[in-house]
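A single chain, nothing else alongside it, follows as structure tokens in the form predicted alone.
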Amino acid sequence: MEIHTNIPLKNFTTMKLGGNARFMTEVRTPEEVAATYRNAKAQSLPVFILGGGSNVIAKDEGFAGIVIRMRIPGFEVIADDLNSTTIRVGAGEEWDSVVKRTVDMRLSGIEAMSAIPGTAGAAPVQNIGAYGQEIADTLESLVAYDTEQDNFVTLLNETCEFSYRQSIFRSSQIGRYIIVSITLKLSKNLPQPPFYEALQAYFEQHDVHIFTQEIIRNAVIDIRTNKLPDPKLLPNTGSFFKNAIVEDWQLTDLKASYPDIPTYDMGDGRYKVPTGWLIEQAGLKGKVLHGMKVHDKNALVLINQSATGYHDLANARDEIINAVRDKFKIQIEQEPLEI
């Protein structure tokens, strides 16, 4: 295991933005995980743990501690019966291979998250979600080394206080836990209608009336492919803002002037409006700000496009939270974490 010094955080996020980071290394096992927060912890390190670096935005002056580069491998069947099969994930695999895996043995659960770039240890963090499906719908449990007790720990699906893009590893207990592998169990079923609003019209547009885990894969790569740059040849990182969450009354307001207003019911009163909807009709879909272009073809997304800095991509996101605000008096959030 070697350790880098000053190494360009830009080179390893896809947003191609930020500083150095004062050191950094890979991890392979969960072993080499503990040894390397013990040892920043005796040399007084902050820790930053790096998946993908598809949802991290580096500040320019980079991280004065140490990043540790999630690689822990692994795919293995723990359990299997009639209906379901359970799968133990390495933190270090990259999530569409897993998603590629599941739907090779025709499994279903997280099918529609196909091309969600990022590790698989990374989505719990945010509990990542894409076309009615999130990874809080099948992760049974996770392996995690708790920096707090210095051990490793098991903790169930209901522990993880799973909500809307969020978990306790990003809000109460954010920095405690670093994930070593989750445990999906996934369904033998086949996938059934009706599906999330724009993978049923993707369906009805080209006449898809079979359905299969690979039909879903397919037509969600397609969709994304369409409507998401490539971070690769344009840096960005995916959708840059949560989707909205509004109240019933707060929706009975809006469609009070904006009747046609998109919208999806998550029960208990709560309903969630497409950010991209409001950045678009707010005047800024296409434009660019402080270097950052709101992308024509998805508001959602912020593209690179001439930054220098974090300081040009922080204006751009305040400009646009603040243009959301006083036309809706809806507060938007960034979905980015920050390093």
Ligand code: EPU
The other form holds:
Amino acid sequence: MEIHTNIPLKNFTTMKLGGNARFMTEVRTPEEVAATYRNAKAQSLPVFILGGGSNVIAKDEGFAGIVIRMRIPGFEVIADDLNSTTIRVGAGEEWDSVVKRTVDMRLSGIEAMSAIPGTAGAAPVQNIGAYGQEIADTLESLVAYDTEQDNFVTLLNETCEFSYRQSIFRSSQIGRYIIVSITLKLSKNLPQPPFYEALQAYFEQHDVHIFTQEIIRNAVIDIRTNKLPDPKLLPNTGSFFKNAIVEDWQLTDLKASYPDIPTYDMGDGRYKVPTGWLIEQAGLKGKVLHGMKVHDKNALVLINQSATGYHDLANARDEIINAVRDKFKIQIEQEPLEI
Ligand code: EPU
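Alongside the form predicted alone that was just displayed, please also present the structure of the form predicted together with this ligand.
Okay, now the whole complex, with that chain kicking things off.
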């Protein structure tokens, strides 16, 4: 295992910002994860696990510890019956190549999460989701290195406490577990309509009436290509904010002033309000703040156009948060994690 020194984090995060990591290394087996962690702990060095860097923002001061780049490979079928196939995937696999392989196997469950950047191991951390699916729906369990107990543990779905873009890995147990593989149980059934609104509209517009996993995947790729900037060309981290969640009484107030406000019923007395809509209504869509552009096709996305560092992003973020709070009395939250 090679250890590199003073590595610019901007080269390893899709927002292309931030200072240096004091040390960086790559791991390709679970044993390498444990060995690297023990070594870092012995030297009192903080550890940060990096996947594709597509949901991580690096600060200007950099990271005074060791960044471990997760590269563990693997894709294997571990169970198969009449209705489902269960696969185990290494944390370092590229998420979208996993989706493609399952679609090629005619399995359902993650096809709507096509073209999401990042690695398989990062997917449960923020409970990735798109077009009506989230990884919490198919994740059976995962294996992680428990840095507190110094052993490998299998965590079942319910232990991960998944909710909208949330899990124990970025809340109560942040920093404790290093995910090394994930196990997904996928269905052999064809995808069944009705689909998520944007997908349904796409199928109607394109006169599509037969639905396979591949048709869903291609539709999602087409929709995403039109709405989301390619991080390889325009530095961004996908949705920069979470969608807002409001209580029913708040929604009643909002509807009185904004009868057209789009909402999504969460079924528990709460409603999701698209933050992209809130930012657009606040007049910021397409605007450039401190070198950060509010994407003109989806105001939820910030593009690093000419920011000189994390401080520019933080200033732009705070101005957007304040503008939304002033107009709607809703406190929106950043979605990507920070190193
Ligand atoms: N909208 C606006 N203006 C905007 C953006 C959106 O009015 O600038 C409205 C749309 O018209 C629509 C609603 O907001 O009524 C929702 O928009 P959309 O379906 O495009 O989804 P989103 O809320 O912007 C979420 C996820 C995406 C995911 C899509 C599709 C979050 C934070 N984002 O975005 O995930 O791909 O739904 O399911 O939940 C990501 O997390 O990085 C990500 C891209």
